[in-house]
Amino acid sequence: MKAFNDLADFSPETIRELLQLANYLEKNPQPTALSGKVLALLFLSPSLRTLASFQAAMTRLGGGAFVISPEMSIHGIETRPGIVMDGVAAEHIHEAVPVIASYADAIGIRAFGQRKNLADDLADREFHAMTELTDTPYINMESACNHPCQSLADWKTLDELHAGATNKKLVLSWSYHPKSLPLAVPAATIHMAAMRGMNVTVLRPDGFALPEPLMAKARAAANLSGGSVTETNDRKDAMQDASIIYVKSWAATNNYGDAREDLELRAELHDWRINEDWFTSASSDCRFMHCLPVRRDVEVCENVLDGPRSIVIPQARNRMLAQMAVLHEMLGRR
């Protein structure tokens, strides 16, 4: 495996497989399988679980990794292309990529989309930008519209629930956030649960319709799976007989890379936070999920988040256990 970069790269045999091959590591330690192998990190966006799981699952394989960030190491990366710099920032990416990635066998990247230019942030061009630097295989870690590691072990996570089934219903639902956030997840989990054979609803506010390119990605996987992709403003409709719903607030796309706009058209939708009144439609068994971190009383009310519904912990951990698998495949002996 030379790119672990997005999901639709992979046929959904091949991502079974990934998934065997993380159950098998979670019970069958291989305590030297990477020995020897080196992993950089380079987050140019914050991070908690991505950075603390990509350590521990090359620890538990064997490997070491080593962490870049300008908030961490060095006086900040310029991205930019064409720019004189005579700023604050002291590396450009263009040095630093090729450099960081010479002392490893694989690099992880993570960077998040301007949310200037929704044509831009589509193409993920920043990110692939930073990958055409260097030959030595790369593992996305979140791009503008895509976040194959979170979607890994979310699959992961279904499979746990529903032990195989996949024609289950799953909401992606939107939810209030004070700020406006990437594409990446709900891009990237619409995605994954239509590649799955999931029937799919988006319920979002208007003004907050995914962009019609991840929509039409994500009914072309459905297409080939046996799934559905469908999206409404109505949410008792959506959380009709739900089995899943998948919380995550996004940037509004109406009016996309304005952030007064933004704000604006968000600031009346308080309402827009997850309680257990919304589930009074859903399956009695219906599920919350949340890629994290997550605003308590924001985004959602307690008493979901703490209650029986919520399984964002072993979510979260099937992160470490998901990413085991992609470095063993990436750098494991043969």
Second form
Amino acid sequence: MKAFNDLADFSPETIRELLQLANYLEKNPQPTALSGKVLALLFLSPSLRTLASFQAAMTRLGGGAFVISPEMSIHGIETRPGIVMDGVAAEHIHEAVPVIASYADAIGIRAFGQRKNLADDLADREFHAMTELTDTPYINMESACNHPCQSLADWKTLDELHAGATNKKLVLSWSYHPKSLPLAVPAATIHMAAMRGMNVTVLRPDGFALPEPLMAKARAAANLSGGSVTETNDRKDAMQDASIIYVKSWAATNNYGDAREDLELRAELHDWRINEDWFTSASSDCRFMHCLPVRRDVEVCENVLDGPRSIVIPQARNRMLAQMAVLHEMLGRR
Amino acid sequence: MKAFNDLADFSPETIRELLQLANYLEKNPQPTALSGKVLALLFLSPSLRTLASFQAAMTRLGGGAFVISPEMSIHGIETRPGIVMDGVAAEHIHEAVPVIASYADAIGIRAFGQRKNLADDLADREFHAMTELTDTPYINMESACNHPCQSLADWKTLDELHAGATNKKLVLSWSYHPKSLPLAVPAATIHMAAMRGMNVTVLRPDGFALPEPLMAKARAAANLSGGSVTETNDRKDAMQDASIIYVKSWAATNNYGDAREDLELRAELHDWRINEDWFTSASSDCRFMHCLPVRRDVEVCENVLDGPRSIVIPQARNRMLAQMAVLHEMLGRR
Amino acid sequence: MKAFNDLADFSPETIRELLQLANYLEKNPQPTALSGKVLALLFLSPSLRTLASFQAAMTRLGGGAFVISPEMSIHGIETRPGIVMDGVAAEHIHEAVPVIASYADAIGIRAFGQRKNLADDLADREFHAMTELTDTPYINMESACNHPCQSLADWKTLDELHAGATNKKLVLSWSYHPKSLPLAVPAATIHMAAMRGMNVTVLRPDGFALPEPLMAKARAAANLSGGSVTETNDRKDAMQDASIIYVKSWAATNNYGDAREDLELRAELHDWRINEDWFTSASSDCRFMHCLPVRRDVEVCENVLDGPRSIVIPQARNRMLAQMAVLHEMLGRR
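After the form predicted alone, can we look at the form predicted together with another copy of the chain?
After this comes the whole thing, all chains and molecules, with the earlier chain placed first.
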């Protein structure tokens, strides 16, 4: 495996094999599988779960990781192409990426994207400008429009919940958040759920519809898997018979990158805070998922987040297990 | 071992076995004992020795560690319960602790406490609010009122100094420091020395008496071990025949949490800086211990700190060796 | 090996054996060679390559590393000797170095020096004030006037380029940089190249001549190896038949430590930016080396840095491989 960038690059069968490997590694520790192997972790955006789970994953497999972030270099790392470097930054990503990658057997990169130009972000241009600088196998640790490690872990979480029943209803719901957040998780989630054969409903207020290319990609996956993808702004309609509500806030897409309009739109949307009332028409065992971090009593009420519906902690733990499978596949001996 | 939180949770025999294990591991490297095992290190308060020694300990035993501190997450980690998270912090300890712990075989947590309410700090309420969030075995890396890793290392240091002679006189002396520091080290130290059978004298100015529950806990341990615990503000009296002076500054306890009174009290106490004159009536081989970091020529004069009485460097090294025993006991195969 | 501080401490034969070991380790992974061994990495100055490559090197050999920098301690680490610590810093290097070193089998230290007093910096006084605090084997990760890890890696890079032909012409050229940078890399580079038998020309503007003791040291090495060392401010003359241009900016030496004069001198030197014109009279396969980080279009034009002359990425990768040899020699079992 030369890259783990997008679940869409793999067949559903390959994904299922990766998850079998994850389950196998969970039950059968392999503490020398990656002896002497090195994973570079480059964080151009902040992280908690990804930072911790990748280091833990490498240790469990007998290898090791090192972490680089801009503040560790001299006055930060410049990312803009073609710039005369007479300002603060003393190092350019053009050297930093290939150098770091040259010390490692694989490199994980996190870069959220600029959220200015929709076409740039949909194509993950900033992210791929970096991956093109090296031949070292790479892992997308969240780019502007993808988060395959989260999606692989979420697939595993859904398998643990519903086993063979892949055609359950999953609602991806926007939630209120004081800040304008990236599209990576919603984009990756609807595609993953569609690819897994689920019936996906995107629930979001007006002005926050997911860009059509993301919806089209998810619909294409659903066509192959027997799932479906719809969208609505009607909460009751969306939640009818839902088995999963996957909550995530994201930026306004009406005029993507227009910070003022985004702020005006979301100022009216404080009631997009998930509480128990949302579940009235849902399946009685409807579960609450969230990729974390989550703002308590802003995105979701405490009684849901801390209640029996919430599976956010095992969901987060699956990050490590899913990544162990990816690392084993990418770096293990044949 | 499910928790290493307080030496008082163990019998003196168990502590001695842990120290035998530490000595064994020092002389007989076990570089595969903890292969594939992961230690999570969560620092809500700063650290140098703890940060370095736990990572070194895991490497020496063949496992690995990862470090998380609030600045690594998005805008810090919220610790206040029941809060509406519409401010700066994007993540709550309520998720962060169980998630981090779920990636690890054991979690070490450092959180100094608020130093506002004495009853809260004596009960280590903030610390245990975190440990209750996970079933993963945990290690107290310094809470409001305990520092068992320091005490286990100090016991080892005292054994190296006096071997079988456990009934020597140890003076725990307050020293001047420009800041109001936690009670963890003095609390843990007097209990450890009493449990070890030593004759403990707490030397401190008026207004800085250790809270009665801490003194009572140490006296109870002394009753079982054959040691003793007294307190005084009389320097000459305290130092008479002392074999050890263990120096540490701490907050005023007269009105615990009253920053202004604390400042006023300590403003008059600059002469609580240990120098050679203090040792006139002490045992001629009286040694100087300090948990570090220490402020030179503020807490102690350079000629004592750099002189033959000082054993602060081997004392600090014992942190790693003591923790290796704890980790081996907690994570090793049976 | 008790210290890796200066290539001058070793014979050329020993250096060549180290590089053979580096080549051997590159082709024959030894993932258990340093099992259970610990490298402490103390960074008093910022780093990217050194930080990443030493951690990767230890992982590849089966050991581990931990990183300490002042911001990890409580309010920083004091380095001034004999100071009354009543200010911000709560810890002194006098304790920090021996404590950190006591947890490790070797310690790497980076400290750029003060760039105030030339004699102090030429003698690496600040650096050796630290190494004298511990008996643990140490590695110079860049001091005021040395950078032996860079030089060992550069020697390897030159071997890969010219194999047996050690008498090629290497031009060490000053370049424009908005800041006044240390002498470590130029000092180490001319000595290394001279020791390797190369014909070294130092090309620099007036006011930036390398201090005579550094030139004399390089000349002495050249006398033994059959190489040569000259200096000039004439670009055409210097570049005539050059096989390598090694670019690095450094502080004005006319009145070393005089920040204002340095700034005035360099304000007129913006045209010391390497571009393709510089290579007119050079050997047709003349290569461009730089220790990185490099400021694009300030120190060197993009078409040179990204063109076929540039070998900066393999040069940086050799840092890891050279250091693996040093670590194996210093920490490996006999």
